[in-house]
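Shown next as structure tokens: one chain only, the form predicted on its own.
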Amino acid sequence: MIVEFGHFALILALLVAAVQTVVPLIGARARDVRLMNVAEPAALAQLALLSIAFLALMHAYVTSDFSVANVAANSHSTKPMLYKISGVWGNHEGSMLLWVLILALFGAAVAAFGNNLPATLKANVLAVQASIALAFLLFILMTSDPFARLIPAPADGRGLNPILQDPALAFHPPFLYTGYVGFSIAFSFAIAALIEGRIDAAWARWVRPWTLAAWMFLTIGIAMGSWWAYYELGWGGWWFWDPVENASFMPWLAGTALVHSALVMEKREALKVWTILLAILTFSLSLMGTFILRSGVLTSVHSFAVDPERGVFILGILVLFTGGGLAMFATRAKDMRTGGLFQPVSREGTLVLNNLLLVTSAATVLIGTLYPLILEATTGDKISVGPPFFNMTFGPLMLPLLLAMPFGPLLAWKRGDLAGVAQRLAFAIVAALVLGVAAYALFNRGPWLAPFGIALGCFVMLGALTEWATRVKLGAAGMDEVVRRAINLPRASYGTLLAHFGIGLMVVGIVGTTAYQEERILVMKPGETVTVGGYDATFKGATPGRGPNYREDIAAFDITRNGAAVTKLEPSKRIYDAPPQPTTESGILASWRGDLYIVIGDEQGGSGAYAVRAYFNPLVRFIWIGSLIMFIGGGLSLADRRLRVGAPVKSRRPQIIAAE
């Protein structure tokens, strides 16, 4: 009965979304306050109904109701409770329900907390947001019903994909979807502004916090996915330019550009046309990721569905909103005023450079991801575009971006003094070069550009600290004055500092582990030792083990360094009961210097020997620590009162006379 109740709530949510799409739009056009006021309760009702539907599906998973086809296909009675719950979104149908639930959550948040918005803008935003929900609710009910019944019900389920039975994968999709879907609000604001024909600094203040929130969650979602792939898949790396990894990375690049572009628009009323276009493109790239993940056009450990019919439906949604948004932009762009002027050497100039490089990088990733698919569809030829292409094209675009990053916050608006800023950054430049030389002396191997990359990452971090020191007058004023300034510095300033510092730390980690990784692949018998990264790993043999829903072979390695015992690592090879699929569990010794990483393969010849891969990944932890610092920085910025509500002062709602 609960399942039917959830299905009914999903149908009601569809009807509410249809009303929310049409009625407020008519009200905004007619200036009818009664019709516009429908948007707020409709958005809240839609969220309530979708929450009921989602909880009903979760109840079916928790109680192992195998009469529901989705539960039977993706759960099992012996699964731990955490994975029964995460199994709700560990499949296509359930994840789409989560997708549209988060979509409704953002719409309801605008309805509840957007009281400072003009009535017509708010009505249009909520109507556009509801139109997106309407399209995806139609998709769910027509092609991906999560509540479909099985008659007769099987005695047990087939189980969740074993590689998804992991704590990181229990939390990675909700964070990632919050980022993906969060950019829908920026899209809705952009379309609403095009409908009204009014775009100004106030619009940028209203849209910026929603965009920043989406960027935060997408950042931490991508980082969690990278961390999961690192320790769960046993590949020894943190990023593989997988098409689905690229699908989340592209909207992150465009979203980063959008956050900075909205800042220029808010402060200087410049880049209006560009900011609107970015808002449309960023959400379009999020829809592109949804299409890639669920269309069946590629096979990946990340992909959910291989049904072309579903892919065609999502492609139609992508064309509708992307094409419709761009068409509206094309018709209205000529009527938009360009805004304030500025010199190339200025804070606006560096942000424009930031935007151009980020968007070009996103386009590069898009071409590398889609070209093999398009070529195969049109000619039948199969090619592989992998890390060499992306490293050779994406890397050079990031170099000028990172070099300019410390200069931007120190330059004045409208017209800056580049020489003066370079003098302020003199210590950061010298210190970064010294650290680059130290990296060369320490590793003394690898690509010749690697020390420069580490120096560049250090320059970004030191540049962020220099900007803070300049603002609090460290060394130029008394300590009391410095402390007072540091306390009174806006939270958004600290957020920017942490975000830039996190990027620099992440760059150091990326360069360190990419350039200086050590790898050993061999077959080891009990008693044999392999040396990697300064550690000696002695294989002591493997023993069988049993988990709640899997059996495994657990290898034991004694780890020593310079003859002293360090720890014991126990990587394993698991075979799950349902479905009977193998997974690799890595053994990792984490340290600030780097990770010792060991995985085992199959037994070789029945003699107790196992295939072993051992890696040493220098500085790899800095990648995820940097991502976490970026996420915290975004949170600090959102905590700033000027961003919490989207405008410094709550404006009075305009009085609109109801139509007769």
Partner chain sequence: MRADDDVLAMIFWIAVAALAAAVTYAVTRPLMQTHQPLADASEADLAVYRDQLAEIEADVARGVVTESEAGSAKAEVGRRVLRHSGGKSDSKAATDAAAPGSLLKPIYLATSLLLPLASVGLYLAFGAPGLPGQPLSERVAAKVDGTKPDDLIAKVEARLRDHPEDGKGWEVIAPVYMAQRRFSDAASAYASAIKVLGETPPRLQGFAEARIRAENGLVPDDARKALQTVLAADPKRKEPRIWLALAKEQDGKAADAASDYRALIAEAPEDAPWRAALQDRLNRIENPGAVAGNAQSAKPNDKGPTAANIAAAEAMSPDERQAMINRMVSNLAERLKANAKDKDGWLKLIRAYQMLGRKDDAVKAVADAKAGLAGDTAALQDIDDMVKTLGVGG
Given for the second form:
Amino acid sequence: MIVEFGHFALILALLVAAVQTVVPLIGARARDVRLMNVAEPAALAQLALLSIAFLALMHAYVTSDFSVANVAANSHSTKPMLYKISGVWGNHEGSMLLWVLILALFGAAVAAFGNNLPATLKANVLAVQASIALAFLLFILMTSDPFARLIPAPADGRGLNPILQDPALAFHPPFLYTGYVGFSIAFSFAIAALIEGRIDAAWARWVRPWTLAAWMFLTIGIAMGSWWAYYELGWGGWWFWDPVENASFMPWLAGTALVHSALVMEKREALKVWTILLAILTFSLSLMGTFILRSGVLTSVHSFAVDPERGVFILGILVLFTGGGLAMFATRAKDMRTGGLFQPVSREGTLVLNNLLLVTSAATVLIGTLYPLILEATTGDKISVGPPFFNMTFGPLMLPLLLAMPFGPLLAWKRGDLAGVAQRLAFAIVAALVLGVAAYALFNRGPWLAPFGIALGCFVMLGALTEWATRVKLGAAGMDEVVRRAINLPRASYGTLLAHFGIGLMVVGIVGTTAYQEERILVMKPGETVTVGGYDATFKGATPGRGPNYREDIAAFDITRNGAAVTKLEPSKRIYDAPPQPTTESGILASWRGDLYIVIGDEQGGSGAYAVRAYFNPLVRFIWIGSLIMFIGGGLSLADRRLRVGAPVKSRRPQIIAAE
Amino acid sequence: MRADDDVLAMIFWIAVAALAAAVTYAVTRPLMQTHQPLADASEADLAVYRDQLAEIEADVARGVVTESEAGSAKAEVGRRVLRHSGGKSDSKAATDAAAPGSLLKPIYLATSLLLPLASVGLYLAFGAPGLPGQPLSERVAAKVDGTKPDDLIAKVEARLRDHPEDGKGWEVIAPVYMAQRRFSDAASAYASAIKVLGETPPRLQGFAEARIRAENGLVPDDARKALQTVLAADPKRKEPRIWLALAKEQDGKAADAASDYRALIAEAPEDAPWRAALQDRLNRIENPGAVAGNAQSAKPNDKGPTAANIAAAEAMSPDERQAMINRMVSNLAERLKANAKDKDGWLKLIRAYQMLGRKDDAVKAVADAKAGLAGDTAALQDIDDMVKTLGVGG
Amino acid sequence: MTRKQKRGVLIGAGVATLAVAAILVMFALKDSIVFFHTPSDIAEKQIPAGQRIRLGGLVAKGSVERGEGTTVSFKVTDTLKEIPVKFTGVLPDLFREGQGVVAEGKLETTGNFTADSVLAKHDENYMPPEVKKSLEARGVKLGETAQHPDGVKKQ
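Could you give the coordinates for the form predicted in complex with its partner chain, as opposed to the form predicted on its own above?
Whole complex next, starting from this chain.
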């Protein structure tokens, strides 16, 4: 009965979304408060209903109710509880339900905390938001009903794809979707602004926290996905320029640009029309990501649902919202008051550069991702665009971006003093070059560009610290003064600092692991030793083992460094019971210096010898630590009172030094 | 039992009604309130600008911006404030101009009817009302009588997961898997039984058959080995010899296969169901012209479909089988009459006719296809390619 | 600077960035795309040796042979033609005879293929879409795997 109740709640949510799309829109036109006010309870009701539906589906998973087709197809009675729960969104239907649930969550958050918004704007925003929910709920009910029943129920389920049975992947989709879907708010605000034909600095201030939240979650979601690919796919790499990875990366690039352009708009009321366009594009890229992921039009290691009918439906949604949004933009934007212009050398100027480079790089990724589709449609040739394409196009575009990054926050608004800023950054520049040389001396191999890459990453980090030092007058004022200033610095400043610092750290990690990776592939008999990255790994043979729902061959490696025992690594090859599918579990020894990473392949000819791949990935941890720091930075900015979502309108007495 | 179900159904519908009513009430409540004038939109904007001014002052107090920067920033915010104050009167006018209320009644009515009625209606269309959930724990507990084979299987499977050393269990479940056409599972169950209890001809033969069926009729190496062992232990068995002959044919050793088939047919009792199937195979080998003109491709993989048919031949009498194939082909032909643009369909049909030895039909189908696909050069090219590969009409 | 000049700088920067990006994209596309072929394509289209391609098809039954060290040789077939492939490295988990596979590398003048990477999809019944399409276009109907006939809709 719980299943059926969930199904009913889902259908009711669809109708509430329909009401929420239509009534507030009419209300905003007729300027009738009562009609507009329908949006608020409707948004909250939608959240409640979709929560009921989601919990009902989760209940079916937890209790292994195989009379639900979705559960039977994706779960199994022997699966550990964590994966019974994560199995809810580990499949197409469930993940779409999660998608709309998060959409409703954002809508309800605007309804609940958006008291400071003008009534018509709020009504329009919620109406647009509901129209997105309406489209996706229709999609779910028509093509991918998670509550379809299967009678008679099969004895047991088919099981979750074993490579998805992993803690990082269990939480990867919710974060990623929160990011994707979060940009829907920026989209709704943009469309609402176009409907009202009015946009100003205040608009940017209302949109920014939502965009920032979406950006944060997308950042950490992508990082989790890459971490998972790193240790679970067993290829030793952390990013493959796979279509599905690109699908999440493009909205991230556009979203990063949006966060920055909204800042210019709030402070200087410039870039208004551009920001609107960017908000539409960012969400369109999110929708495209969903389309690529869900339609399986592009070959990928991630996509597990391939169904042309669904693909066409999502493509329809994509065309409707992107096309509709852009059409509205084309007809309405020219009527808007354009913003001011500014000097090229200024904070705004660097932010424009940031936008230009980020959007262009997103465009190159888009071309590389879709080119195989386009070529196949036009010439019938089947091709793949591999990492070299992206490295050749994306890398050069990031170079000026990273170089300019430390300058931006140090330049003043309106009119910047480039020479003065360069002077302040002198220490960072020199120190970064020294570190680059040190990297060259330390590794003494690899491409000649690598030390420059390391230096660039260090420059970004040191530049972020320089900005902080300047703000707190480090070295120019007494210690007490510095501490007082450091404490009083707004949280948003720390947010910027951390986000930029995290990028720098990530660059160092990326360059280090890409340029200096060591790889050994060989067949090892028990007792043999391989040396990689300064470690000696001795193969001690493999033994069979058994987990809750799999069998495995566990290989034991004794790891020593300079003769001293360090640890034991136990990479394994698993074969799951349901579905019967092998997976590779890597053995990883993590350290600041880098990761020792060992995976085993097949047994070679029954003599106890195994194919072994051993890598040393220098500095690879920095990639994920960097993204975690960026996430925290975003969170700090969001916690700043000035950006706080529900900042009450009434308390507007300047609280000069209080509370921060 | 029935009364329980009724009570459950009643509770369910009460819950549905309560949910629909609560949501409808919540959503329509604002519509029932008295009209209020629209708050001035500028007020919200002004609040933001006042906040911005306060921030600039706070930044000055912190010393993070210089006085002159702060001065110009404040002037800018001040301009925005002024602009908004100017626009006030005009938005007021708009408020007064609107005539609220006229739409309210119909919207209120529509909403409060639509939400409950349409949701229940759609649910009746999409849902399975009254169908209780079937959590695994309840099902396993409820089915002690074990009348349902699926539940029995689940029980045995659960036991075997914990006690993989239970050979008897594997032996029991293997034929059940076969009957359910879960051939891979059957093969591994037989393999487990052999591992625990040792090799016997029936187990080995079961294993081999399961493997062959899992491979759609191809005879894999492990199945071959198993069949040879069976034959060595019990030379009187017919099935291993049939499969091994088929394996030879798949290896391209047509002559060896043919002589084996002949020997088997000679020994076969009149009423053996596989006799006709073997005769059929033999005819094809001896008379390759009658079989799909794919003489150029004697590779084992090309025999996929026909080999699979042989595997299915045991379950079906030869006549039934032939009838089924003919039915499928004529269905396809019918469909193509209705839709002559279906290139893949034509390719399939031509191939099928050629395979079945209906050469005249194949030639006619080629002509029809070309007529139907006229204008589509790519498709015509494909048809020509197919004609060449299969040697239709030759 | 005048308003016009400011706007000029903005537009100039935009155009310059786009131009650079366009040049990069063009060069990269020329150098780093890899064509996908089935064994029959290779026979028909006269793919020159030494060109980097992706070869897709099924791993021919009984063709996998382990050589010295981690070298493996096998044949990729689309059931019409076969191409012998040599690969040194660790094969993916799901590499199996009779299953779909995509190998990336170069065709030798001898007609053999030397792969430097081999991909098999993380799904037991997976067939790379390119392979499936090419095979179906050639009239090859892939055997329905008889593993889950219990009526559950396949994902």
